[in-house]
Structures are given as C-alpha cells and as structure tokens.
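Single chain ahead, by itself, as structure tokens, in the form predicted alone.
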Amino acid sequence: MSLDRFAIIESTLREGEQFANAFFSSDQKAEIARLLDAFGVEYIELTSPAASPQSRADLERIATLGLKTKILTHVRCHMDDAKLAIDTGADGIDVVFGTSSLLREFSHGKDIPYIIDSAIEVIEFIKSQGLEVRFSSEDSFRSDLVDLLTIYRAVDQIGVNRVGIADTVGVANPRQVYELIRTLRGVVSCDIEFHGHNDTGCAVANAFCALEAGATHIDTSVLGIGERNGITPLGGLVARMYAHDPQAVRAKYNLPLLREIDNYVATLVDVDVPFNNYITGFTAFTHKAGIHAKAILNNPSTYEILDPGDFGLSRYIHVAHRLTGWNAIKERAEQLQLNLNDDDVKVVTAHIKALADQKRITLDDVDFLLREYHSKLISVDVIEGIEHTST
C-alpha cells in the first residue's frame, strides 16, 4: 500500500469520544458506524471495553451489526485489557504503550525492556486468538529513535499485523513524519499506521507524507474531533487523496455520503460544520471574484481541484458584491430567463457595483436590478413598437 493503496481507520468512536463535547448514546454510535460503513472506510475503531461497562456493551453491539468494515478496539498493552477485548467480537485489537521519556517518567514508569516484553506477551496472545493486532508507540515523535526501532523490530519479528506511529501531541511537521516513516519502512515488513494530532495544523499534510513514505493506514475522525484539537479529519484526508487521484477515491468511497456524516456528527457534538471545512463547508465551492467566476463558467477546473458533483454538491457563483463581473451577472440573467445582451448586462453590472460600494447587498438586490432593467427595455420596445405602428 502507498498513495495508491491505503486504508482508513476511522476513529470517531474512539478518538472522537475524547472530544470535549462528545457523548454518543449506544444508538448514535450504531448510526455513526452504519454511516461510516456505507461510506466505505476499511476499519472502525472503538473505545476500549475496559473504559466502562457501556463502552464494552457498545463495542459488542457494533461488532454484531454485520458491517463490511472491520471493527477494532484500542487498548493498553496489558493482558487484562487484551483478554477483555478478545471476548467482544472485534476483528482486531490496537495495542498502545507510551514510549517517550516524558511518558515513561511521568505516566507509567516502565523502561524499554519492560515495554518490549509486555508487547510480545500481549501480541502473541491476541494472535493466538486469531485476531488482527497492531502495536503502537505513544508520543512517537518525542521518543528516542533507537528505542522506537528496537521495539518495532521486536514486534515485527513475531508477526504483528501493523505498527503505529502516533504524533500524540501534534508536534511533528511533514518532513519529520516522512523521515521517521521512511526509516521505519526500512526496518519492518508489516503494515504501518499513522495517527496524527492537529495541534499545530499539520494533521492532513502529515498523513499524506506518511503515505508517501510508506505508511499503509491512516487514522481519521469525522470533522477531526478528538482530544484537544483532534486528529486528521476524514474529509480532509479524502480531499487530499482525491486531489492526488480522483478516480481511485471515487471508486473507493461513497463520496456523496460525506456531507450527511459531517452534519450528523456535528449535530451530536453541538458544533457547526466550519464554513471552510474540507468539501462540506458552505463556502467550499463558492466563487466570488469576477475573474474567478468568468473562468469557472468557462471551465470549472480553472479554480476547482475538487469536483463538487462527485460529492453530491453544487458550486455557487456569488454575484452580489462589488467584486462581481459581468460574465457572472450574465449567467444570473440567463438563470432568470431575462433576455439581455452583453452591453445591457454590463450596464446592470455597473449599477450592482455602485450599490455594493454603499452597502452589503443580497442576491435579491441583484435580481431586482436585473428585472428592473429588463422591464425598462421591454417598455421602451413596446413604446417604440406603438410609435412605429401609428406612423
């Protein structure tokens, strides 16, 4: 796998539960899982069954829904957690252990040999039960490189399905991600998963660079919700991968469903979909400047890297403002079925610009000016027709 063949591990029901406003009922979790399955994500990751009795019950319920996607759960690298997860019906278990010096000193207090021994014990147990297993370090980019590679080499040798690189605090930049994943790719033969937080705004770019360097799986959440500023957003990754290869992404995912997914989760966590959200924000396909509008009307690819039609959406040419151009106003006149020639449209456009210099105007104002000018033309034509008949 690479840029051309990758898998999404959708973590709204695990990482997303850590978002400040998140509280998903069991029914809401099931609906999110169904929507993500219908969209086509390859994996759905849920909260550890050790977190609470309800977390375990929800995992067991979703594991029995008969979804096409694989169901994962995320647990500490501890035999008690692993044994609890085995009995839930999940298809795979994602195991994590903090590896940075900060976490080893101030969180769990374990050294590298202990981490390796624990990882081997837990991974071999999960594999013996016939489940898929991933081992991930936590806070990978503040961990010692030799420590990381030593751990990953050890778990790769016993047949782990995936190893994970986690930018737990969002400190990494794209160059660092590429270099670490590329180095790791030369050490292990198993798949590589990337989990990137967005504290410094690099989550989408980091995920793309991870794939460029040889990663195979990317963690996402709907709208990027998660701990603090969250992680790589599902829509953001889809947009980036679509720009790389539209045909492959169209074939892989049910793209028109993305808007429903974003809106549904936004409602559940009591936030608005951001105006500039990838693909589904209300300005994502809005064009305003006159030079842009003219080019878009001639060929949308001039100013669009994403085709809104592939996502079940429409582009919008914003004409009610001082930056508008006569080509856009002409398009609006044609939509209103008003017969105006180019010179007429240019006259109306000048009126629109003059009005927009005085106040914020609306589409209704534009339509009024177009209809008023058109009515005057008709009146003149009628009068001239009468005069011509009378003579």
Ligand code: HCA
The other form holds:
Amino acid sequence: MSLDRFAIIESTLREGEQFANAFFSSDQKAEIARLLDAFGVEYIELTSPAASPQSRADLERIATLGLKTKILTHVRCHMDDAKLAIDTGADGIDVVFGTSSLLREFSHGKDIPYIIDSAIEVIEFIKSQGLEVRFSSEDSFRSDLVDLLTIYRAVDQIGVNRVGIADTVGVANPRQVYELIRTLRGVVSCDIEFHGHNDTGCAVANAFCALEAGATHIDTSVLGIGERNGITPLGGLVARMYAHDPQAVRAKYNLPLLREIDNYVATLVDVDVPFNNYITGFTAFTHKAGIHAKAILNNPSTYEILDPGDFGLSRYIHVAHRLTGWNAIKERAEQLQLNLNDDDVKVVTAHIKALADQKRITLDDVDFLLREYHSKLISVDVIEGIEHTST
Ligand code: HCA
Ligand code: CU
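Rather than the form predicted alone that you just supplied, could I have the structure of the form predicted together with 3-hydroxy-3-carboxy-adipic acid?
In what comes next, the whole complex appears, and the chain from above leads the way.
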C-alpha cells in the first residue's frame, strides 16, 4: 500500500459552511484559508459561486491571496454553474450530481445516458478552460454499482482529473468503502476522491480504508464540521495517517498549527473543541493511572502512538487522584525540587491515595502533602542535627 501521494481536500469553507453554527465573514474565510495553507493542505474547497453573491466574492478574494494550496469550488453538474465558476480564479472545479432522487432513477436505469451526456458537456467545458475537474455523485453507497461504474468509466475516458465517491449519509462501513473503491480502482485510471460523513462514527476509518483501496484524495473539514454531525475531521485524518507513517506526515504538514486551526474554527462556530478530540482535545495527551504514568515516564511510546512534541503540545501526567502511583508522585516531587527518597515518596503517596478516596483532590493538595512531608523531614533533620551537636 502506498499512501505517500494522498492529498487532503480541505472543505471547511464548503462542507463546513453547511454546519449548523457556521457563518464565516469574508475576513474569517480568508484567515481559515491562510491557516490551512500554512498547515500544508493540498486543496481548499469553497462554496459554489452560484450560492450567493458574497460566496462568489469570497471565492474570488481567496483565489487572489497567492496561496500554495489549490483552490477548488464545488458546483452542481450544470453548465450554468460551471460557467459561473470558471472566471472566479479557482484552480479547479468539483462537480457533483446533486439530488438523491437521481439515485432512484439510477435503479430504474432510465437516466444514465442523460447523466453521462451532461457530465461530459460540463467536464469538457471545464477542461477546455484549462481547469482541473472532478466528477462525483451524491450518495454513492446507495447507488446501483453497475450504473455508478458506467458513469465513472465514461467520465474517466474523456479525461476527468478525479472521480469522487461520496458517503453522503454516513451509511458506509470501512469494509464497504474498501470494496467500492477497490472495484472503482480497477475501472478508472484517474485519481479517486473520498468524501465521508460521520453519522455512525466511521468517517476517519472509512477515509483510511479508501486510501488503502487506492483513493488518492480525502475530503476533510476542521473539527469535522458539516451537514448534521459532519465529515472526516482534518485532525482525525492527520492522526490516522501519522499512526501509519509519522515521517511522511511530519514532512507533509506543519503539525504544530493544528491546535490553532481547531481552536480558531471552534471559536468561529461557537463550540468547544471536544475533550476527546484527536490531538487537540484537552485530554489527548493526559495520562492518569499509576501504571500508565510509570511507563510513560520511562518511555512515552509505551502509551502514546502520537508524539505530542510533533504537534507542539506536551503530555500531562495527572497525579492528583486515587489511581496515582509513587513513580508519578516522585516525578512531581522532583518538579517541585523536593528531595525525597523512594520510601518517603511511597509514604506520601499513601497519604494522597487516602485523601483521594475521600474527596476529589487537586494538584495543589498533592503539592501541599509533598511539601508538608518534606518540611517535617527537614525539621526532624534539623532537630536531629541539634541533638547531635549538643551531645
Ligand atoms: C451534500 C453534497 C456532498 C458532496 C460531496 C462531494 C455529499 O450533500 O451536501 O462532492 O463529493 O455529502 O454528498 O457534500
Ligand atoms: Cu457532504
């Protein structure tokens, strides 16, 4: 499996605009585009210029920012939309056959020649204007396979740059994604894009399986925002790909920017970054149980497949609770520059656990117990020292 040539099509400014809480001003869109460009995504997809005059103006503005990332816009497979999109400065156009009722027509087998004819007209027009073009159909997993392959073969033959498989309703599981993309890989020679909704929590796994099966492009959005509960999140895909090949992902993307990107978009759409978010959630690198803490202190990779340092983040060892262990408490004592031997630390640890059995404790409580124990030791030392000198 060669995943090194995968590309991210970052759709926060298209699919993400379809998120319930999203309203991006023009400046905010430009800032999101700049951040995503600095992160290193290969493409940014923006809302259709046919959606509204401001959408068109924003697309034109972002296309003139001089970003390295390619700018795409997403339109219905219709000549009117294609003509509108051509002059916006976008590098490419993603066309989608956009109604679910079409899929019912697929199963009757009536409208395939019509779909192919209009797809060919639109694709040839876009190509004649020198732009990149992608063709996809909504709800690919509930379409008739033979119909889908017939259409995709036809558009591949006229030189479409990419075809897209869309799991519009989040119904597909990883095995189904693998099988469909694998089959498609045997039918078309162009690039293959996957767009996966997350209704049943499979969006990251489905995207990964798509790549394993031969897809080349994955759609993401920041925090996964989009229709309903959204699509494959940028951070989730990055985490998944990092676990697969850390070196390649480090080389491709400016990973420390991810936190700023997640936080910025979360603020704009008025949500918190979830506590369990990939990489940037506040517990993503927090270790708690004594046994975990001990191993992490010896070698972080025992319980970490993602190195927080690569993302400009640090791990946190949570010591103030009843599951704590003396190794973690010893580390805390060292951070406080309290000189305690292992037996002393074990005694303090027992005190901490006893207190934590009675109430929720904080790091301040731990520090207090450590300091108190330490100062008693010192006073004992001092008293012993005085006794020693006076005898
Ligand atoms: C939608 C359209 C889409 C398009 C995906 C694509 C989907 O329903 O809003 O162009 O590949 O999920 O089908 O986002
Ligand atoms: Cu979608």
